[in-house]
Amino acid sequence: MTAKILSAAPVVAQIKKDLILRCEALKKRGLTPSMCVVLVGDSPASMSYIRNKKKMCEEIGAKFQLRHLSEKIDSTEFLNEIDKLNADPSINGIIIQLPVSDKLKNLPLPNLVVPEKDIDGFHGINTQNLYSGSTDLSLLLPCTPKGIINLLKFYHIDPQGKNVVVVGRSLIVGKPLAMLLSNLNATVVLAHSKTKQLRDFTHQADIVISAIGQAHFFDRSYFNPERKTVVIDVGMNSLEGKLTGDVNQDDVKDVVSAMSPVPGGVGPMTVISLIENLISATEKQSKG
């Protein structure tokens, strides 16, 4: 067998059509969804991510603005900037682009944006929805987990009753994703750098999701062809000047049943989920 490629392109196109209609409906009521990204410093990688967000925002008819702050900004000034944005009724969604400068790393960044404008889905009140068992994807959930579930749904891959191994326990991807999959009735193993005999877990998995940030970490030895495993690759790594995932796709393509590509898989799903959160946030704010 050769693995089916789970491309984001048709999923994004479908979601985008719906978001354009929802954005138009808001505009007819005099509300144009508006996103503000707060960037500290001049990271080229951050600028690249921001361009993608701006492009998608504009494609669905929403407003985009960038609040570009100096790397030298201190925590008091930074908090004042966030407070102003939180209080500004013309801004519906706020993102603090990571990473921030060393001066700001000790701030409680996930909770600085008010929950109703937290379109990254990191605020404790928003992540609480996951802990209470919700599977409602219209909530302001973390964007990469939301994007992965939408990708699986589009390709009719139901997590219910499946053995799922999530590798990587970050607060942005691994932990919220494991909780969301558990809410969808999957049996989830949350593996990480201290997990012993990782292959024992992946050999029993129906779905493996990697978010460890190590280029080509997973080769064919991690997969049991009889399981017909689905592989979702969240990794964004540079290898010989090329963007590549955590999975050596050429090596595993004949031992797994399906896999998301890098680029063109989870990345675009994360961006469209962010825009989806913006529209949902605007709709909820408009209802007061």
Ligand SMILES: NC(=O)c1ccc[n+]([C@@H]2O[C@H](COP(=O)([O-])OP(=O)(O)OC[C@H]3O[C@@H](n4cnc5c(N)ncnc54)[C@H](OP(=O)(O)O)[C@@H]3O)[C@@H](O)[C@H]2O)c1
The other form holds:
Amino acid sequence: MTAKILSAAPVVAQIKKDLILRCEALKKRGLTPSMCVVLVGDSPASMSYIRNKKKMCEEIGAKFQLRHLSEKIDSTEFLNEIDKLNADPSINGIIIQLPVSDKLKNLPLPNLVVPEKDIDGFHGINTQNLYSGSTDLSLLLPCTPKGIINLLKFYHIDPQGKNVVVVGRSLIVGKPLAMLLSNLNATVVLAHSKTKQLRDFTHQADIVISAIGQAHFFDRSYFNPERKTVVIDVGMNSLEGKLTGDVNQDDVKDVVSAMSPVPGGVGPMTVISLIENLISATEKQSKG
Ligand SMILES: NC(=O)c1ccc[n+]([C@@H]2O[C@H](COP(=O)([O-])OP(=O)(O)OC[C@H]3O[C@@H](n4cnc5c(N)ncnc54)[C@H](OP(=O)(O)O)[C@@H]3O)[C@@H](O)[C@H]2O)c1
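Please show me the structure of the same protein in the form predicted in complex with the ligand, now that we have looked at it in the form predicted on its own.
So here's everything in the complex, that chain up top.
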């Protein structure tokens, strides 16, 4: 068995075509979808993520702007900036690029952007849709979980009735993803750093999704070849200067049935989901 590679490229190309058409339709009505990213400080990793968002925005014909704030900004000034963007009718989607500075990290960041412009899908009103059991991917849902479901769909991998192990329980990936998969009728185990005997769970899994942030953590010992497991690798780690996932792909490729690559897997799916959220947000705002 050699694992099929679940590349994002054909999925992104398909979604992009649809988004270009939706963007053109909005422009004909005098509305150009416009995204604003708020960046605090000069982290090179954040700059690189922002470049990818800008590129994709421009490729589909939407507007992009960066609100670059000093590391020294205090919480009152920061909240004023977000209020201004929330009230600005020329901006349809706002992202607060994480992480922010230490001075700001205790603010209720997920709830600062108004729900209608919350294209990261972090606001309580938007995540409520997941708690209510929704599977509607046109809602403003968190982008990485939405991108993973679209990747699985494209490759005809239906989570219904499957044993799925999600490793990592962050608010941006693991928790919303586990909820979305449960809504799609998967049986979900949400594992984390205190999980004992993780292999006992992954050996029983039809799908394993790793979001732990540790390069090459998963080797072949975590998988049972008889289960023909599908592996989705969310990790973005640096190993010897190279972007590397949580899964040692060379080691596992002959014991799993399919795996998403790093780079070229969940990363681009996350970016295109963000742009999809921008277009959906603009369409909804235009309806009032
Ligand atoms: N491709 C993308 O678009 C994308 C998007 C977002 C994140 N990421 C990447 O995904 C990774 C995770 O990021 P994140 O922000 O979701 O997570 P995070 O906030 O860094 O949390 C990591 C999670 O992994 C768990 N964990 C850590 N070590 C573990 C271990 N040895 N065994 C089991 N669980 C373990 C932690 O458990 P505890 O809760 O017990 O501490 C925690 O829940 C990072 O590499 C990040 O760069 C990629």
